[in-house]
Amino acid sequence: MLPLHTRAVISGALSRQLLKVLDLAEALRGDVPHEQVAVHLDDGIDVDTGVLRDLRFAAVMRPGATDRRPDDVLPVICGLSNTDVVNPGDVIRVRQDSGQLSVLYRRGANANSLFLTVQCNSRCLMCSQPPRDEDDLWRVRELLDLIPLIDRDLPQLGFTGGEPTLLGPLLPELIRSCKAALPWTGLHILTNGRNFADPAVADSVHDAAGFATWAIPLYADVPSRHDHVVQAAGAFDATVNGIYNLAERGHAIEIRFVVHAQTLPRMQHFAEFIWRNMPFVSHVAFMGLEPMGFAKVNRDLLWVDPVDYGPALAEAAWHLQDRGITTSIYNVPLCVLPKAAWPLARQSISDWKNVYDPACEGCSMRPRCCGFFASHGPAWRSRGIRAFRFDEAAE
C-alpha cells in the first residue's frame, strides 16, 4: 500500500500547485493542457528542457535525481524521498514552500476518492474521520481544478467527507464538473442523507440521477437506536425522508449498516425494515467496524467479536438477498463468518481495507477473503482468526 505523500526538492517557481504527471510520450500527445503537466523523465533520459519550455509545459519531474541540471530552464521536481509514491498518470499537489508532494489521484489504483469536507452534522460513535468545525471551502476549489485532470477512463470515483450536502450549491457544482469531465465515470457518494429530507436539496442534485450512487448509512429500524449511534436527534426521520426523496427522483441508493454492539440488537429488524419499506434500494452493505477515529475512543461501547455476531449477520444478509435486494458483507474475514455467509462476503476495492494478520499466512482462502482494515490491531482481533487448509475450505 503506497503512501499518498512524500518530500521533494523543488527548484524554480511553479506556476500552479496541481499538476498532472505524464511521461514524455503521453505529455506530447496533448490530451492534457501542457501548462498543467509535469513531464516525468526517468534516469538516463536526456531531453532539451528548452524545447519543453517552448511547448509551455509546467515542470519536469526527475524522481531519482538529487538536483536540477545546469541546462534546465523549467522548474524541476526532483529528489523524492520515496520515488515509488508518484508515477506517470497521477495528479499531485506541490507545496513549494515545504517540498511536500501529495497524490490526489492515482492512476491504476483500485479506488480513488475526493475528500470534500471535514464538516459533518452527525457525530457517529464509530466515525473513522472525526469531523471538525472549520471553513474548508478551499477543498472544493482545488477539486474543481483536479477533476479535469483525472483519467477519463476511470470506472468509479468516490465522494467522501465529512458530509457533502453541507457544501450547499457547491455539491451540485462538483457533480456537474464530474459529469462534464468524466462522462463514463460513475460516482459513489457517501452521505448521511439527512439534508435530502428538504425536497429543494434533493432537487438540486438532479444531475446525479443515473450517474451516481448515494451510499447512506442507516443503523436501525427505529429512531432511538439510529439517533443514538449518530449522536443527532431526529436523524433517523430525516435520513428516511431523504432516502425517499432521492428515490422519488430516480436516484440509485445503497444502504450501509456498520455492525457493532450498538447496532447489533436491531440488525434482524433492520433487515426486515429495509425489505418492507425500501425494496427499491440497489444494494445493502453490512460492514465490519473500522478501528479508527471515534471508534478507538468508544471501543468498549462498540466491540463485539465477529465470531459472536457472524450467525446473526448471515441471517440478516440472506434475509435481504433472498428477497431480491443485492446484499454484501465487507470487512469481516471469512474465518470468523459461518460458511453460509461466504457467498455474500466481498473484498473491498480499497487496498487499505484488505490487509492481513500474520495468522493468515498460508490460508487457502486469502485470495478471496475480506481481510482487515490497515488500522487493525490486537485490541480488535477476533479470537476466531486462523488460516484455512485447502481441504477445510472445500468442505
Contents of the next structure:
Amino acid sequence: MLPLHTRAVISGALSRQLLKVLDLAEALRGDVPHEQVAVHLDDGIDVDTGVLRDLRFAAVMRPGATDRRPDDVLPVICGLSNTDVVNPGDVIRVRQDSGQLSVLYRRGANANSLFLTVQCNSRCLMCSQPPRDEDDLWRVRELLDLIPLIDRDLPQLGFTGGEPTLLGPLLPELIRSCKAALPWTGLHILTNGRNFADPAVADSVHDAAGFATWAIPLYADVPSRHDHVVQAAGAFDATVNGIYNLAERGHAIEIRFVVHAQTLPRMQHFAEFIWRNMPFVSHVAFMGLEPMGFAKVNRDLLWVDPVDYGPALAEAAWHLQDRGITTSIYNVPLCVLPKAAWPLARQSISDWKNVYDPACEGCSMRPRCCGFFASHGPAWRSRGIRAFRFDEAAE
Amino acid sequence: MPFRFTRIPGVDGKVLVTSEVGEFEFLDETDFRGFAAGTLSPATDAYADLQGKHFLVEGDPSTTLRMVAAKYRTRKSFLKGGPALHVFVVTLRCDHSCRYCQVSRQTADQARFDMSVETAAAAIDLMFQTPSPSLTVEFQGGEPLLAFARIQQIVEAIEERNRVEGRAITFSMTSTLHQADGEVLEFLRRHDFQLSTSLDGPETLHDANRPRPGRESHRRTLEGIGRVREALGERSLTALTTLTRESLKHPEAIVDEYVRLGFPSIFLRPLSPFGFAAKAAQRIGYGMEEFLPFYERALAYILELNRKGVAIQEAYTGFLLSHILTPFPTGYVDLRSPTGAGLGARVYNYDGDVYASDEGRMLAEMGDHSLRLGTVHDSHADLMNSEGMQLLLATGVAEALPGCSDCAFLPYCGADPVFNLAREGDPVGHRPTNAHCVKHTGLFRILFRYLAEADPHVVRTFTSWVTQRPVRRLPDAEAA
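Now the other one: the form predicted together with the partner chain, given that the block above is the form predicted on its own.
So here's everything in the complex, that chain up top.
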C-alpha cells in the first residue's frame, strides 16, 4: 500500500504548487504545458537544466538525490523520504514552505478519486469519512487546476466527499472541467442524491448525462429505516425523488447498499423494491462495512458477522442480477461468502482497501479476493475467515 | 392505498393482496384484518412489507405516488405508439382441414382468396401511419406460404419504405412450414423471419387434429421444422399446441414431444370459440373447467422436467408470470387492459377489410362485422375513430368491467371483448359464466399457489421464464 504523502527537499522557488511529473521523453512530447511539468530525472541521467529552463519547464525532480547540483538553474525537488511515492505521470502538490509532497493523482492506480468537500447533509451511522462543517472551497479551486493534468486515457475518475451537491454551482463547473479536459474519462460521483429532489439542481448537472454515473446510497425500501441509517428525517423521500429526477434527465444511476445490522432486516425487500421501482439503474453495489470513522464508534449498533449474512446477501444480490440489473458485492472476503455469491464478488476498487489477514497465508483464492480494509482490526474479524486449499477453490 | 384481495385455494391462512400497479403480498388473516381496519401495528414486519410495496403510506404521500405513477406508466407503456403488431392475411387458402380451424379456410386452388397487390400496398401505407417506433409484420392465412409471391412483394415494399421511415421492423409468420423449402427458406433467412408453427403433440394426436389430403401432417411439419432450423437457426422457430378434447388426456405426451424435438418452449392453447371451432365444439370442444386440470398437470410435469435439468417453459405461463413478477408489460397483445385489439394490433384481411384483431375477422366470417374497423383505403385516424374502436374502448378496459374491477388478479389480466362477443354475443360478458374469466382466475390461482409455496427451484425456474435467462444452478454443496 503506497502512501500518498512524503517529504522532499525543495531548492529554488516554485512558481506553482501543482505539478505534473513526467519523464524527459514524455515531458518533451508537449502534451502538458511545460510550465506545469516537473521533469523526473533518474539518478544516472545527466541533463543540462539550462535547456529545460529555456523550454519553460517548471522544475526538475531527482527523487534520490540529496541536494541540487551546482549547475542546476531550475527549482529542484529532491531528497524524497520515500522515493516510491512519486512516479512519472503523477500529479503532485508541493508545499514550498514545509516540503510536504502529496500525490493528488496517481497514474496506473486502480482507482483515482477527487475529494470534493468534507461537508455533508447526512450523518450516516457507518460513515467512513465523517463530515466536518468547515469552509473548504480551496479544494475545488485546487481540483480545477488538477483536472487538466490528469491523463486523458484514464478510464474512470471518481468524485467523493462529503456531499458534492453542497458545492452548488461549483459541482457543475467541476463536471464541465472534466468533460473539457478528459472527454474519454467516465465520472463516478458519490452523492446522497437528496439535493437532486430539487429539479433545478438536477437541471444544473445536465453536462453529466451520458458522461457520469451517480452512485447513490439507498438503505431500505421504507423511509423510516433509511432515514435512521443516514440520521436525517425526510432523506429517503428526497433521495428517491433525486434518483427519479436524474433518471428522467437521462443520467446513469448506481445504487449502493452497505450491509450491516441496521440495513440487513430490509435487504431482501430492498432488492425487490429496486426491481419494481428503479429497474432503470445501471448497477447495484452491495458493500461490506468499512471500519472507519463513525462505523468504529457505532460498532455495536452495526456489527453482523458477514458469515452470518452471506446467504441473505447472495439471495438479494442474485435477485437483481437474475433480473438483468448488473449487481456487485464489494468488501466481503470470499471465505465468508457462500460460493453462490462468488460470481458477483468483486475485488475492491481502491488500492488502500486490499490488505490480507495472517489466516489468508497460502489461500488459493487470494488473487480473486477483495481482502480487507486496511483499517480492519480484531473487532471486525469474521469467524469465517480461512484459507482455501487449491482443490476447494477449483470446484 | 387502494388494494384488492382474494384467498387462494391450497394456501391456507393467507390472504393475497394486490395493488393497482401489480405488487402483491400474502398476509396472515390477522395482519390482513388489521391492515383493512387500519389498525396494523407499525412495529410489525407486515406493516413494513406493505409500506415498501406501497400498499400503505405514511405522512406526505407525494414520493410514494410518484413511484406508483412510474410503475403504472411502465405497466401500461404498451399503449404508447399505437398498434405495433400488423397482421397481413395474405390468403385464406389452406391445404389442411383442421377441425378446430379458427379461419374459414378455402381450398388451395381458389386464388380469389388471395390479397391483391393494390390491397397490400394500401395496407403497408396504413401500417406506416401508426407512430410506433417498432413494428411487427406478421403473415397469416390460411397457409400464407401458398401466397409466397405476395409475401415477397410486401416484405420488399416495406423494407424499401423503411429506408425513409427508420422503424425497427420484425417479420414473422404462422405457417405449417410444409411449403418452406429452397427459395422460400433463403428469403425467410435473408429477412430474419420469426416463425411459428402448429404442432399438436405426438403423431397420432397431431394428425387426428390436423387432417389433410394424404394425411402425414405431423411428418411434414417435422420435416419443415428441420429445414427451418437448418436454414434460419434454432431460435427462429416456435411452435404452439392447439388443444382438442382428445389432447386433454395427454399432457405429458404432448410436452415430451416438444422436449424430444428440442423446443425450449411450448404454448398450450385452448380452443378458440371461433370459426370451425365454434361449429365443431360439440365434438372437440370442452369447458375451461376441463382445461384447468390439464394445465395444472402439464405445468407440474414441466416444472418436474426443469428440476431434472430439462429447460422447457410454457409460453402462456411465461406471459402471466411476467405480468406478476416484473414491472414491465410484454409484447403479448391478447391479454391487456386496455385490450390489445385495435390498440396493440391490427389485421389487414385479404379482401382489404381491416379488423381490430385476428379474432375480429373470424367473427366477421361468422357474420358479426362489429370489429371491422374499415378498409385499407381509410386513414389511420378513420380506423381509430371507427365504431368498432369505440366499442372496443367502451368494453375493453378491465378496470371498468363488472366483476373485473374488484378482482385481485386484475393487474395481471386483460379484457377480451372480442372473445366475449364470440362466446356470449356481448363484448362485456357475464363474468360468473365467462370462459375467459374462468380460465384466467384458474390459471392465476395455480400460479399464486406456487408463488406462496415458494419452492426455491420453482421460483428460480419461474424467474428464468420472465427474464429469458437460463435457470441459475447453485453450486452442488448448496443445492440441497
